[in-house]
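Have a look below at one chain only, the form predicted alone, in C-alpha cells format.
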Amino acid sequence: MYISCWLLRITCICHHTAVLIHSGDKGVRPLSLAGHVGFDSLPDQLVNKSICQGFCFNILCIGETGIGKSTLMDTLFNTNFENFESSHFEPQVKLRAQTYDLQESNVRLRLTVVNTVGFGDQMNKQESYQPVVDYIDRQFESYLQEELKIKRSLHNYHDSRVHACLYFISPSGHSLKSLDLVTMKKLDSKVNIIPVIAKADTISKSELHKFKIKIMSELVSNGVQIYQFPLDDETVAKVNTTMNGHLPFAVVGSTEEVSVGNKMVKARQYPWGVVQVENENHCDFVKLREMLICVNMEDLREQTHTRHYELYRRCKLEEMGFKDTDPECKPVSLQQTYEAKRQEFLVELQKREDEMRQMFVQRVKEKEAELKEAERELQSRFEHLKRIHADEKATLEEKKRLLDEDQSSFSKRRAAAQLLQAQSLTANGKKDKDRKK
C-alpha cells in the first residue's frame, strides 16, 4: 500500500514538473503524441531502481539518561536493537551511532540510530549540546568532501547525515528546560527536529494538553523552528495538517506484550491498569510512527539534503571564497572563481615570500652587527691582554737584567775572594818553609 502511495506521489510530482517546464520556458512547445510511447513508465522505473538500491535513514535521539530513547526505538521498528546501559555520571556527552540493515517485504532499509549518552548530566550545560552540533557538522563535512572529490562514488556512499532528530522532553508538565530551548535553537538550522514528550503516561490527559500548548508557545516565542509535516503534496496534505496540530507527540514505548481481552498488545502494565502503546486514546505513538516512517520519511530525507545540507554547503563554500556572482552581479563560473582564488593565493604567497626575504635580510644584518660588535669586543680584549703581556714581559726582562747584574757582581766577588784565598795560602806556605830552614 505504501509503495503504491509513493508511486502516486512520484507521478504527481513528475506531472507538476512537466507543467512548470512547459509554462515557464518559452522555447519549449507542447506536442501531442499520436500513440503510446512508453515514457509514462518512468515512475515505475524510478521505484524499481530505488527498491534495488535500498534506502537509508538516520535518526538522532536526544534526551536525558533513562528517559526512554532506546525503548521507543525498539517499539518504533518492532525489533530489539543493541542497547547499552549508561549512568548519570558521564564526564561528557558521547554520541553512539549504530547501523542496522532492516527489510520489510522487498524494501531494504539501512537504519542508523544515534543516541546521546550523558546528555544533560554535566554541570556546564554547554558541554551537553556542543558535541551534538559537532557530530551533525561532521556528517555534513564528510558528505561535502565526498562531493568535492574528483572521482566520486555517491551511489554507494553511506550517507550518515542525520535525517530526523527526535527530541525527548521530560514529562514535567510545567515548561521546557533552558537546556532544551538552547539545544533546539542550535540545531533547528541543521536537522529536522520532531519534539516528543517521553513517558507520557506519567501525567494526566488534561495536564498533557496544557503541557503541549505550553511547549509550542515557548518554541514559537524563542524562535525555535521545528519540523512541520509538508502540505504541498495533495495526497498527504490533509493528514499532515491534522498531525501538525498534535505536535509535540506524547509517546509511550514498550516492547512487552500484555493480554488485553483476547489479544496480545504492546503495553505497560501498572497496578491501576494497562497503557496500550498502539491505542491512540492512550498516547500518540501510532501518530509518530505513521508520520515518521509511513508518510514523511522521504520528505525528511529530502529536507535534510535540500535545506540543511545545502545551507551548510553554501556557508562552507562561501567561507572558502566561492561565489556565484561577481560584484557586478554577473555569473561567475567555478573555473573563474578557482583562478581568482589561485591568483589571490599566489599574490599572498609572493607577499609572504617577500616578507620572509626582508625578514631574513634584516636578521642577517642584525646578526652581522652582532658579530661585528662581538669582534670589536674580542679585539679590545686582545689588545688589553696584549698590553698586559707586554708589561709583564718588560717587568720580567727588568728582573732578569737585575738578576744578571747580581749574578755578574756575585761572580766577580767570588773570583776576588778566591784570588785572595789563593794569595793567602801561598804566603802562608812561604812562611812555613822559612821557619823550617
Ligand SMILES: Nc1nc2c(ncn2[C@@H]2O[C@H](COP(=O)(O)OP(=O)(O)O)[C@@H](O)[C@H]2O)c(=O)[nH]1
Contents of the next structure:
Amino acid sequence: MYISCWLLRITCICHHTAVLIHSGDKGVRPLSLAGHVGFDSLPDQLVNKSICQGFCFNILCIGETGIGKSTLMDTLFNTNFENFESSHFEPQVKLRAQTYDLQESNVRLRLTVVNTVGFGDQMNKQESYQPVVDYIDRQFESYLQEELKIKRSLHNYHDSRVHACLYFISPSGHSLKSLDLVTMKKLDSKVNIIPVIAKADTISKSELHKFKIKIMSELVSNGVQIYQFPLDDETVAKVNTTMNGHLPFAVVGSTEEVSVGNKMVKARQYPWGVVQVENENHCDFVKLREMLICVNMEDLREQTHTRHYELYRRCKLEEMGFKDTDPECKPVSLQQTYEAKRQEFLVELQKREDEMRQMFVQRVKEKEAELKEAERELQSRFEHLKRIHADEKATLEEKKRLLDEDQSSFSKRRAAAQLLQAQSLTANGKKDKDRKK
Ligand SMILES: Nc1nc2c(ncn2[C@@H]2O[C@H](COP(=O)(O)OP(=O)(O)O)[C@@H](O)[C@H]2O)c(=O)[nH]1
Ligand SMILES: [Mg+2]
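Since we've got the form predicted alone here, give me the form predicted in complex with this ligand too.
Once more the chain from above appears, this time first in line as the rest of the complex follows.
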C-alpha cells in the first residue's frame, strides 16, 4: 500500500517535469499539436519500466545496542527480519548489512538494512563513527568504480549506497550525547540523517515536547544538517512542511498484536495501559513510516545520488587531479586533463630517470674510487708482506749457512776425533802384545 502511493508520486513528478522543460527553455518555440500524438504516455512508460526493474532502498540504523533498532525495522516493514542479538562487549563498532527481497502488490523492493553492532558500547567512543563513515564511503566507492568501468552495468548493479540513516536517540529527556553530535556531524555530508527518539513510550508527553525542541536546537547550534523533507513538489509540500516541524520523530516499536476495542493492533502492553504503535496520539511511528516509505523514499534515493554521491565523486576525482576548469577558469574536458596529466607524468618520469641515471653514474664513480683505494691498500700490504718475507728468508738462509758451517766443522772435528781414537786403539794393541811376549 505504501509503496504503491510512492509510485503514484513518481507519475505526478514526471508530469510536472514535462511542463517545466516545455516552458523553461529559452530559444525553443512552443507549438501546439493539432491532434493526439502519444508522448503523453511517457510517464506511464517510465512507471512500467520502473515496476519491471524493481526498486532498491538501503537503510542504515545507528544507535546503541538494545535501543530498539531491530524492533523498529520489523515494525516498519511489517515482517520479521533476521535479528542477531548483540552483546554489550564488542571491542569495536561493526556494521552488519542484510539484504531482503520484498514485494507489495506488483512492486518489488530490494531492501538492505545495515545495523551498527556494538555502537556506544566501548569505553573509548572517540572512533565509534569511523567504521560507519568507512562503510558509507565504501559503498560510494564501489558505485564510482562501476561508473568508471569501460563496460559498465549500472542497470543491473546492486546499488548499496545508503539512502537513509535512522539515528536512534536515547529517550533521556536531557540532551544529545557528545557521541550523537560527533557521529551525526561526521555523517551529515554523506547520508540523509533522520533522527528518531527511540522507545518514546518511556518519556512523558511534556518532557518529549521539550526534548524535541532541545535536540533540534542542539543540532542547529552544532551545525548538524539533518534531512529535511522536500518542499519543491507541491503535491507533498504541505505534508512535508508539517512533518519537518515534528522532527525528530518519537517512535515506539513492537510486532506484538494486542486487542484494542474490536481490532488487533501493534502495541506494547504495560500493567497500566497499552501503547499503540500506530496511534498518532501515542507516538510518531506512522509519521515516520509515511515520510520514509510512502512519501519521500524516492527523494531520499535521489538526494543520495545527486547530493551525497556527487560530493564524494567530485572530491575523489579532484583528488585524482581531474578538474572542470583550468587555473584561468576556462573549461577543460576530461580528455584535456588526461593529456595534461599524462604529459606532466612523462616529464616527471624523464626527470626522475635523469636523476637516477646521474645518481647511478655518481655511485659507479664512487665505487670505482673505493675499489681503487682498496686495491692500492692491498698492493702496499702485499709489498710490505713481501718485504717481511724476503727479510725472514734472508735471516733463515743466514741461519742455515751458519748451521751448515757448524755442521761441517763438527763433521771435521768428529773425523779428527775418530782418527785419533783409531790411532790410540792401534797403539794400545801393540803395547798389549809386547807385554804378553
Ligand atoms: N519500551 C520500549 N521497548 C522497546 C521498544 N522497541 C524495542 N524495545 C525493546 O528493547 C529491547 C531491545 O530491542 P532491539 O530491537 O533488539 O534493540 P537493538 O539492539 O537496537 O536492535 C527489546 O526487549 C525490545 O522489546 C520501544 O519502542 N519501547
Ligand atoms: Mg538488533
